[in-house]
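A single chain, nothing else alongside it, follows as structure tokens in the form predicted on its own.
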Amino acid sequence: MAKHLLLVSTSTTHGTGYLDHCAGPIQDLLGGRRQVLFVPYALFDLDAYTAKARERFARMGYELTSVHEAADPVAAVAAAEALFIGGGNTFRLLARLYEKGLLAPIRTRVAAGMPYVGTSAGSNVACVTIRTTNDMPIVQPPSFDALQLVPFNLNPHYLDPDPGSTHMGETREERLLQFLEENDKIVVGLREGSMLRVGDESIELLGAPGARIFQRGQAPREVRPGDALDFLLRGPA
């Protein structure tokens, strides 16, 4: 079974609606599926965050549940036609993964083609470590280890330096280029509005803001909408 994955760096963009921008490749890949696990434990208050979800899956005509309401969270899991890990804060939405024994469960079920979308803290822990989140880390959770469904780390909501700026402090580039000193892993920053698609053997880049990708011993690169991105499936060179 081919890997299903949507990798979205914002679920809202400047002057949508929450999932506005992403809900066509949502559509396109979910394709006949009707019914949607949603993992809401990025944020605090799991029943207004699994309202919001469910009434925007609604509209797009498909019926969403909480992995919070289940009685077995891995038995849900493990029955789900798709799922949906949504946004807020990367570190607890992955102490929770553990806490709840939820990564091996969720890899198995997108080995066998389950479907993945994830948006932002949802993306994050979609890649090889939650390093390059921009959160804070509110709690610890037991490792930075992710669930390494592709072989990159993102950066949501990635911000080009701005050149008029007075701000003295670390650019999201500069602060990129720092974690390639300690680790060989490939970087996409991911602009918000822009999404990747992941099967098996290729990547697609959605959304006109496009991506910029950061690899060590290399300058970073622009990537748009159409420019080959397979070669993140095989990692750093």
Given for the second form:
2 protein chains.
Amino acid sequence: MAKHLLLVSTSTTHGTGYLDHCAGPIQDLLGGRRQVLFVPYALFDLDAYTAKARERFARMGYELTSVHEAADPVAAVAAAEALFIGGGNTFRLLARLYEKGLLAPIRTRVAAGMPYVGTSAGSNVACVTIRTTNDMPIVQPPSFDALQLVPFNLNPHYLDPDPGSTHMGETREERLLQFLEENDKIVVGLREGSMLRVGDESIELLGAPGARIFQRGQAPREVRPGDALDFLLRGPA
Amino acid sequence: MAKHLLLVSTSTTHGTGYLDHCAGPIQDLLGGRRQVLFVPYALFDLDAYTAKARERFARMGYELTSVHEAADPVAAVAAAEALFIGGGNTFRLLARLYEKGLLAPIRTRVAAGMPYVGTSAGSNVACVTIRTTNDMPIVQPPSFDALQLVPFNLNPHYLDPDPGSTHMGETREERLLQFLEENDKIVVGLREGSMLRVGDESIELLGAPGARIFQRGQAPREVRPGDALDFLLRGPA
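The block above covers the form predicted on its own; next, return the form predicted together with another copy of the chain.
Next comes the full complex, this chain leading.
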């Protein structure tokens, strides 16, 4: 079975509702499946988060249950038709995935063809590590190593430098160049409104804002929907 | 001997030169001492960073040497008259402090009265943990626990929400409220241009922009230079 991933930069774009901008790609990815397992661990209030996701997926025609409601989360993943990991704090999310022993079960199911939808933190944890998250390290996971469903890293909510800014903190681009000083991994800076559809041998960028590619020894460069992105599946040369 | 700390939000404020806005407070803190030991580990190019700091401290009348130039970094800390830890990436800085075995030696010297100046990441690592850094987790330190020279956490480069923003990533305040969901520690959101002067029994806020205090179960609140901040030295009630 082939891999089916949809990695979305943000759950909500400015001026639209929750998951509105990616509802079509989510439905394309899920195909005829009707049940979705939700992973709400990136936020603190798991019940409220689940209610929000459940209502939105119901409007798309899916029944959503949350892994935090399952007596046996590992069994819930093993039985899932499709998985949706929502955004919030990436450190908290990854720490809970380790705590519940869910990394290996998710990898196994994705390898077997289960569709995986991630938004923001849920897209970060699909990658090699969470070393390119924007989030504050509010909890300490046992490792920054993530699900490694793809051989690259993502920076969700990618933000271009503001030429009028008087703020002296590092720009996003400066932070990602610091990442490359320490890590020889490609990073996709995924602007809000953009997403990646990833299969075993194929990868496609969706959404008008495009993305910016960061790779050691190369100047950052723009990619647009339709551009060939297969190099991302091969990793650094 | 009493503790002598100066914890600065940013090394450079908009429109001024490196350390210009905090040169006076640094000289006040250092008193008659003439030698400063520099810790450049937050940046990648240690020699270039040291040259920049050396030139700036020379203009203030101090001779600066870097811990990375010392054959024995632990011995260099033990012999230091004063310490300056510069900004950059907080994860990289803390990882190197662990790697070089410098946390305990620095704590010992600070407890014995050695003045400590931190800017940005150098202020983060003086606190309980680095869980309120803004930086990208580009390397994984063995622990987020930091020097614990003070019983609170700092958020350097504290930035107020921009009401005109269309960006959907969390605001700084939202990130710090997420920190409080997981940690019962007070956080000082230190705006650029602000700094804290900390002694054993005293703490003073310097700089016009002020700071914002985040504490579990309380609404975030503003503090200004001159306000009583002794509650920070006692920790959460």
